[in-house]
Every structure is written in structure tokens, then in C-alpha cells.
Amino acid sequence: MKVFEHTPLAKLSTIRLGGVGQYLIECNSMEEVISAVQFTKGKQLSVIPLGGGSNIVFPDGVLKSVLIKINITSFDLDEDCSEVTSGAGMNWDLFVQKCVQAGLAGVECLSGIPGTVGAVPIQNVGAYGQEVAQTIIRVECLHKETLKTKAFTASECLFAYRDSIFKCNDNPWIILNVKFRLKTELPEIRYGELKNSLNHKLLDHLSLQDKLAIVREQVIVLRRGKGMVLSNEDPNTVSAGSFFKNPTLDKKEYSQFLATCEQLNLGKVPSYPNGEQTKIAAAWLIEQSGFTKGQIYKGIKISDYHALALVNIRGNTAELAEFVELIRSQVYNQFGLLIEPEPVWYNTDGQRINF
């Protein structure tokens, strides 16, 4: 394993914020991860597993923790039963590409999402009508204290909207690999924007691989149009992607919310069924609360493309926190709803910050 001291945190996250990390350890195997945790115990510091840095906000100052970068990138395909096991360090979009090329469906709508395979179960990553919870069958982890491994079934992961058992503040698990069960037929495209953009491209005579490739390509086109595909040429991608969760309301809450919107003469509300609840578009809430695309607050701005993304233009984490609280308070004052940030946020002691 490779141990680095005083690493600039900005280069470890896509939003490029943060001070200095006390230690960074890169691990290419489970054995190296175990050695890294033992190193951490010797230093009496907290452990922070690190993937692609696309869903994390580091603090200004010195982060008194050990960042463990998981670089396990195996990809094992069992063609007979459509199951794929991937190392936690594999680039997620590369994983999706490999599945599409193998003619396996179920993750093609998650193309273009930055990060690693090991990160997607934590957040239960989802987009364009798909969530990884629909395909994950096992998550193998290492316990930080006992150094024993455990394979979590999908039900044990307690997947929910942008949530899982691994997202709790005192999560003791480091994800090593993830096993997926995929499909050999194209799932129905349900997400309106994607469905409309595909038009008549998915012709009956095309092979499954070709259909999946078309869906993947179109998803990337849509994401790129929102600044949601990392690009050195596009400053709007210096972000953590969608920064706020879409709030979900039960029947009573939704009825009260609609009454508020009617009083404000806001017309049609963008909302979507989510089981027995209703999901409200957070980007719409933000814009209806007085914020605009491209709006700048100190060194942070709202993306030029999408109100849900916050972009670092020359700022620091303290300024981001101020802007986040300003947005949240105005949305609450307007609608009585508290929108929650999606990224995992740490203080200098390596503890997660709750909002």
C-alpha cells in the first residue's frame, strides 16, 4: 500500500474543495485495506473510505483522519446467470460500459455518473428511472474494528431513496466488492425525458447490445447537457453533482404542500410517485424560492444548466456551507420543506456533519 501525508484534499473530490488530508493510503487489495486500517488504529485516527470523490465535501483546514482510497478494480462476469462481481475501486461508468458491451441490462440509465462501484450502494445511486438497489444482490465489506468480512444481501443493505445502511454516521464498514444480477432483455424506459429523447431509435431489429448502447449514449447526452458529466472543458462540472435530495412527502404532507403552491399561484408542480409517497423536484423548489441558474454566492454558484448543482468557482467549504444554508432556509420559508444535501460532508475531526 502507498501512504501519503499532507495531501491537498481539493484534488481528491470533484468539487475541488478542502484543506489538507493528514494521511492518504491507496489500497489495491483486501489485504492492503486491512493493513491500512491497522495503520489507522496505530495513529488513533478515524477512517474515511474514498472512491472517486464525486459525492463528498471535505473541510477547510487539516482533516485529522486517514483516507483509504480503494483501488480494487476486478470485473468478474458469470454469463450463465447474468451476475457480475466488481471491485469497489472500479470506475462506475466503465463498469456500466462493460455491462452494456456484454449485453446485460439494468444499469444503462446510470451511465455517465462519476464515482466508483463501491460508492454506488452507499448512496443507492439512481437516475432516469433506475436505481442500483434494483440490481445489487450482495455487498462484501470489511469491518473497521474487527477486520472481519461480511457479505450483505440486498435486503440487509436497507436501501431507500439515496440511502442505505452504509450511509449512517457511525458506519463501521468499508466496501470491498459488489455483486449485481442483471437482465438479458431491455427494461421498459419509464423516465419521461429519456423516453421522449429516444423517439424511435430503439428499433425491433436491433440487438440488445445495440439498444443498450443507444440508451447509454442518450443518457450521457442528457447528463452532459446538465453539466453532470465530468469535463475539464466545462467549469460547471466542478461540483458534487445533484447537491440536494428530492424531498418525499406522505399523503398528508403532499396535500398541505399542494395547498401552499395553490396559495402562491405556482401552477403545475413537478412531482413523481415514489411508492406510497410523492417525490418533489428539489430543483423546482429552489428556483421557486428565488434562486436562478448561474447565481453566484461568494466563490460558489448554482450551475448554469441545472439548479440542483452547486459549482465551485473560486470558493472554500465555509462559503459552500453558507450558500447551502441560505438555499435551505429560503426553500423552507417558502414551502415549509427542508431539503437535504446528498453529498457526505466531514468536519476536521473526520466526523460526518448532519443537516
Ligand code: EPU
Given for the second form:
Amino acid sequence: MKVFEHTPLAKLSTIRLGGVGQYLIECNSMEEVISAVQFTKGKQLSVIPLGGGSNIVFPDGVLKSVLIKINITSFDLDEDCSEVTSGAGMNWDLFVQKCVQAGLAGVECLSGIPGTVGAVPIQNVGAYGQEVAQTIIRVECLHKETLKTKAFTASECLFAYRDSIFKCNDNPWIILNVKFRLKTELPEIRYGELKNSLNHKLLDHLSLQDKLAIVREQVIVLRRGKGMVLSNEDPNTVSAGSFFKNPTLDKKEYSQFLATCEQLNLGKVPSYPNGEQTKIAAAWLIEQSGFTKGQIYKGIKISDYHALALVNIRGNTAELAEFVELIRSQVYNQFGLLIEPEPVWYNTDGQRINF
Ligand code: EPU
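Show the form predicted in complex with this ligand, please, because up to now only the form predicted on its own has appeared in this conversation.
Let us now look at the entire complex, which starts with that chain.
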């Protein structure tokens, strides 16, 4: 286990914001994670497990915490039952690539998403009609206080849209590894944008491996077009992905919302059924509230490609917070809807900030 002091936080998050972290510990095994947690005892510091840093906002100033970077990168495939167990520190896109190469389906639409395997259960990562709740069957964790391990079944994870039991303020669990049960046939592609762009490429005579590779490639092309694939060459990718969740409305809220849109004469509203509820495109709400792609507020910008992503051009966290509040209040004034930030946001005491 390696211990670093006063680490610049910007290099640990894809939006490259934040001051310095009091301690950063890198761990290559569960034993090292246990030693890292023991190291914090008596120090009155919170413990923050760190994945790829793609969905996290650090505070300006000194973060009084121990950041634990988990580098456990195992990939154990049981071909007989299409199950894979992967270490929390494995790069997510590499995991997807390995599944696709093994001819296993169920995560190919999640290609090109930054972060690590251990991060995906936390907010039930999803894109293009797939979410990890559809394939995860077990999440093995370490309790920060008791140092006991627990294997959560999928139902115990309480997965919901961009949410799970692990995405709460006082989550005591550090994720060590995740087990997936994948599929041996291509799931139906329902997401319009992806379906249309695949056209007739998924020819019947192709093997499952080939079909999965085609879907993976297409997803990456689409994501890249929205600045959602990390790249040193594209400044629009200095972001935390989608910055706001798409609000979900029940029947009554939805009809009120449609009435507001009609009064405003806004034409077709991009919305999608989500179980009993209806999901509204937050990117559209933002644009209809007077913001534009590429708009700059101090050192923060709305992505040139996608209104849901906020990009750090030369800003700090305080400026990001101001811009987020401005966007939220303008959307609220226009539509009466409060949009919620999606990334996990910490204050200098290492406590999660609620919106
Ligand atoms: N739209 C706009 N302006 C824009 C972009 C989109 O008005 O600048 C409208 C369009 O009407 C579009 C609709 O919003 O049809 C939906 O856009 P998109 O298909 O890009 O999806 P999204 O809802 O903005 C979600 C996820 C993404 C995921 C994509 C693709 C959330 C918060 N975000 O975005 O996930 O990649 O779908 O499936 O659910 C992430 O969570 O970080 C993330 C990138």
C-alpha cells in the first residue's frame, strides 16, 4: 500500500477540479484496503473510495479525508454460466471490451463510459437502453467501520435510475469486486438513436462476437460525438459526464408539465416512458430555459456538444457550484422542476453535499 500526502485533487477527477487531498492511499488487494482503513482510525478523517474519478466533484481547499484508490483489477470468467467477477479497480471500458471479445452480451451499450467496475453499481450506470442493474448479480463490499465483508445480491443493492443503496450520504461500504451474469444472445436494441445508426449492420449471418463488436464501436462513435469519451485532444471531455439526472414525473406531474410546455408553445417535448413514470430530457429543459451549448460562466462551460455536460475550462468548484445553482433556478422558474446533479459532490470535511 502506498500513502501520499497533500495530493492535488484535480488530477484525480475527470472534471479536474478541487484543491488538495490530505491523504491518498493506493491499494492493490483487499488486505491493503483493510490496512488503509485501519490507517484512518483515530485520525477523525472520513474515508472516500475512489474509482476513475469520472463522477465526482472535489471541493476547493483542503479535503480532510483519506482517499482510497482501489487498484484491484482481476477478471475471472466462468464460461459455463457466462458469469464474470471483476475487481473494483478494473477500468470499466476494458471490462466491456473483454466481455465483448468473449462473446458475452449485456454491457456492450455501456462502451466508452469512463470509470471503474467498482463505480458502476453505485449509480447504476446506464446508457443506450442498458443499465448495470440488468446484469449485476453480486457486489462484494468491505464495511469501513467493522472491516467485515458482505456480498450484496442484486435485489439488496436497491438499484433504481442512477441510484442504489451505495449512493447515500453515509454509505459505509467499499466495493471490492462485482459479479455479472451476462447473456449469450444479443439483447434487442431499443434506444432510437443507436438503433437508427446501426441500420442494417447487424446481419443475421454474423457471429454474436461480431455483432457485439459492431454495437460497441457504434456506441463509442455516438458518445464521442457528444464529447462523452475521454480524450486529451478534446477539451469538452474535461467534465463529469451528464451533470444532471433526467427528472422522472408521475402521471399528474407530467400532465402539469405538458400544460406548462403548451403555454410556452415549446412544440414536441423529448420524454421517455420509465415504468409508471415519464423521464424528461434534462438537456432539453436546460436549453429551453435560456442556456445554450458552449455558453460560458466564469471558468465553466456548457459542453459544445451536449447541454447536459458541464466542462471545466479554467474554473474552480465554487464557480461550478454558482453555475449549477443558476441553471437549476432558471429551469425551476421556467418549468417548476428541480433538476438534481448526478455526480457525487464532497465538502472539505469529506461529507457529501445534498441538493
Ligand atoms: N437533448 C437536447 N440538447 C442536447 C442534448 C440532448 O435537447 O444538447 C435532448 C434531445 O431531445 C435528446 C434527449 O435530450 O433526444 C436525450 O439526449 P441523449 O440521448 O443524449 O441522452 P441523455 O438523457 O442526455 C442519458 C444518460 C447518459 C447516456 C445517454 C445515452 C443520464 C443522466 N444520462 O443522457 O449517461 O450516455 O443517456 O444513453 O441519464 C452519464 O450518466 O454520465 C451519461 C453520460
